[in-house]
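Read the single chain below, which is given as structure tokens and is the form predicted alone.
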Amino acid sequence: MNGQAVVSQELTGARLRPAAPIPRNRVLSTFEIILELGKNPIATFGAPSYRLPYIPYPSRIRRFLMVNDPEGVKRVLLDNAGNYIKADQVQRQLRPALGNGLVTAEGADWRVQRRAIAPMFQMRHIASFAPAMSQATQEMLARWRELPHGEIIDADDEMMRLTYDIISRTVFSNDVTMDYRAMARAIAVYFENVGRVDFLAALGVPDWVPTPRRLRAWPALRFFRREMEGLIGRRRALLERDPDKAPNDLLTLLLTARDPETGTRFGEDEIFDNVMTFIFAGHETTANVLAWTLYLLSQFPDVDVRLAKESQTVLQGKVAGAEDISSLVYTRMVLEESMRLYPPAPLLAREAVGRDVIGGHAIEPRTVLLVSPWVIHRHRLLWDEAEYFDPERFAPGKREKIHRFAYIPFGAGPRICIGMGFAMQEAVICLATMIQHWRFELVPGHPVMPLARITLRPQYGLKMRLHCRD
């Protein structure tokens, strides 16, 4: 990685630094950044990025400003959010798969979709999905018990499989015909090709030009479109034929949702685009959160022991449910610290529509504002011993003192992730249920490195040995 050390972890004195690229001691030029962004965007940030509140990148092509100051982040994502739309590079990564769904829509389209979809993610609906989350986790554990003692698994793949199962149950009531392995391969192809920053796109090559990466991604998109169109068609036919027999899942809610202001329903394209959004955003991000958490627990046995003790005390051997979440305080602390070090979406980019001033920096139209949870969560001005794993940062009484815009694993402002409550419930249920029965040991010598491809994935997977606590 251009002379940078790639290690599973680094010992600094007696402390263990979880896996991460080692920052360079300088700020890269704009041209260097464009090249490096195509490899691993989080490796482009030099040491100054983790010390300075603002870093401007003047360029003849376009101006960039990196915003690490929480008050500046608040200005971009909340106070003047209407002046900042998603940057075109982000849209090029997401729109081929997600179309004009909730994640990618702007302006009036976004407001209509947000109003209509918001009721689906009220707590009463989210709590109703807890049994499906618990059942999927229980079935995964039953499968693990059939494995030989000390079997090696890929924890990243296992968590992807688990969260895909949960999405299948909660969004589609198990009406998905798409094989997990085929789906996983298609997502991997898409993320590796369209999910990386495209040098040609950065130079202004139009979206319709068939670049090599786009050509490699199109078969994966055709696969998803064929599968999802069939699923949506079956559900729509059931709702028309016998609505009382339609399952009360997110797909039914989406097909019957109405804009509370106008009473209109979603069109065909909006239905499809938001179904794709649920699949991509609803399983990929939570799977990564769980995988990174298992990695951290394998490196910090004292945290693992304390977490297991809490889950065993609260759950008493049963599967976690919605009623247990409020008692699983340390479980949530561990997950929040895991998302601090390994945020599900490591990079956010906004493009200025009009002029503004942020932190004394004049913002011209088309300036790109880079807000990176990866950097902000590790910033030296915001966190003590920022690179180290310490769930106590999120203990009751301490959690409330963290600046709201210094910790943004789900974004912030009007466009905060609408599925945040769903994801946290899912992660707590899955983690607590797993940890009370199983311990995870990273296979010695297995390399670990976070790789940014829209989401933050373990570049080489996570080979781990399963140890039953029972």
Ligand code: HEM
The other form holds:
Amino acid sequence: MNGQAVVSQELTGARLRPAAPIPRNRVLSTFEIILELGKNPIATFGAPSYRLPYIPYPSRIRRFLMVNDPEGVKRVLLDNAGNYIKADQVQRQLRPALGNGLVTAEGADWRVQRRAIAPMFQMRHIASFAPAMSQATQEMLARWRELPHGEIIDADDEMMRLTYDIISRTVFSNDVTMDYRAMARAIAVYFENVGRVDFLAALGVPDWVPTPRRLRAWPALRFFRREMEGLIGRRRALLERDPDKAPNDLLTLLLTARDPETGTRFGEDEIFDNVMTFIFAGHETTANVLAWTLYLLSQFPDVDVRLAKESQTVLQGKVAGAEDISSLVYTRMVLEESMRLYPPAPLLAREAVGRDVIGGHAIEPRTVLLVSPWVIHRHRLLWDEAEYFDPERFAPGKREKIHRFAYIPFGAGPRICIGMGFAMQEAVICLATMIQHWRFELVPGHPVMPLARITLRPQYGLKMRLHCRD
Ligand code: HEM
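Having seen the form predicted alone, the form predicted in complex with this ligand:
Below: every chain and molecule of the assembly, starting with the one above.
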């Protein structure tokens, strides 16, 4: 691990700087970057990355431009989005698992899928998933109540389990045979091997070459394929036999969706790839938000107390539901600030198709544009005291003044996260329900460090002691 990155958190003056690698005082060479990217991409960003609007990395292999200026981000993600496709490094990490689903598809394939899937994420559908979110949280809390007083949990693991439970209820009504542990292991193997920047791939080794990392990831992929094919086959049979008995979940919606323009249905591969996409994109990310929020609350007791008070006042002991969301204003502020410091998708990379000019920089075809929510959310030109935790930034009245492209945890433009409303509803319900009854104490001495492996996870997990407030 990078020598500077082992520092988990520091007290600077009287204030605590939440865990993050300490930026180096120089921009690394392209070769150093490729090496370091494989370890922890967010540790490669030197101090200049957090101070300059653009950082070009001229290299003989590939041109890179890091875009931190919100106007430049707007150009890449929105105004000239048609000129930028997802970079091949990103595709190489995601395609083995997600195939040509909504996250990875491009061009006409993407447009057709987005059009057909968008209605599934309308607010009325999302609201209908709230009871599943509340129920899963309630069951987790019931399990915690059985634990001895002051028990230590791994909050990262618990949040993964919770959001996986929610995604299984909402995507396929729990109709799976795979157990949570087997699934979590398979995802961990996949992320650890395919989810890191691959030195051999960066040197141009083609995808079909069985590199050691790819060989390690293949059993995990075979496991998913087996489980998902069984699941889809069972549901398809039920829809043919007795459509009225089919549950009203995302899988049924996917199997019955029609392209609003052409009336055609999804093919086998598109269904499979999108089920995988919902599982991968739909639970890891929200789990990370919740885990990082619990970490921050453990470090900032005044925020924790205020948050607990809000949930107790609004919920009065009951589980949060869709009807409470608009009253849980501070809960939302805390989550938004938590996603500023720990954006679950820390790096979005695009590749130019044609020429462009961004912030005075000439963009040639195949230039890689790095848009990093991690860096932009901590950029000194955009945020005061950028590294410190302060939910007040997102208070009503202040939040509207944040530049739309300076805060992009869900991306922006046509490829913005389709699950944003789902994720925010889920995160508010889960957090408010948990915090009403429980306080989380980070086990003294437990190291905390964000690690980017597609998503941003606590590298060493999050060992926390549970304290019941009741
Ligand atoms: C806090 C939780 C989440 C965060 C921070 C998040 C973040 C993101 C980001 C940044 C993107 C854009 C990637 C890019 O532009 O390269 C994205 C896309 C996507 N997300 Fe999420 N996501 C979250 C939850 C979810 C959930 C719950 C689902 C589904 C149930 C989901 C499904 C998707 C899909 C399908 C896309 C691709 C959309 C497209 O390209 O048309 N996400 N997400």
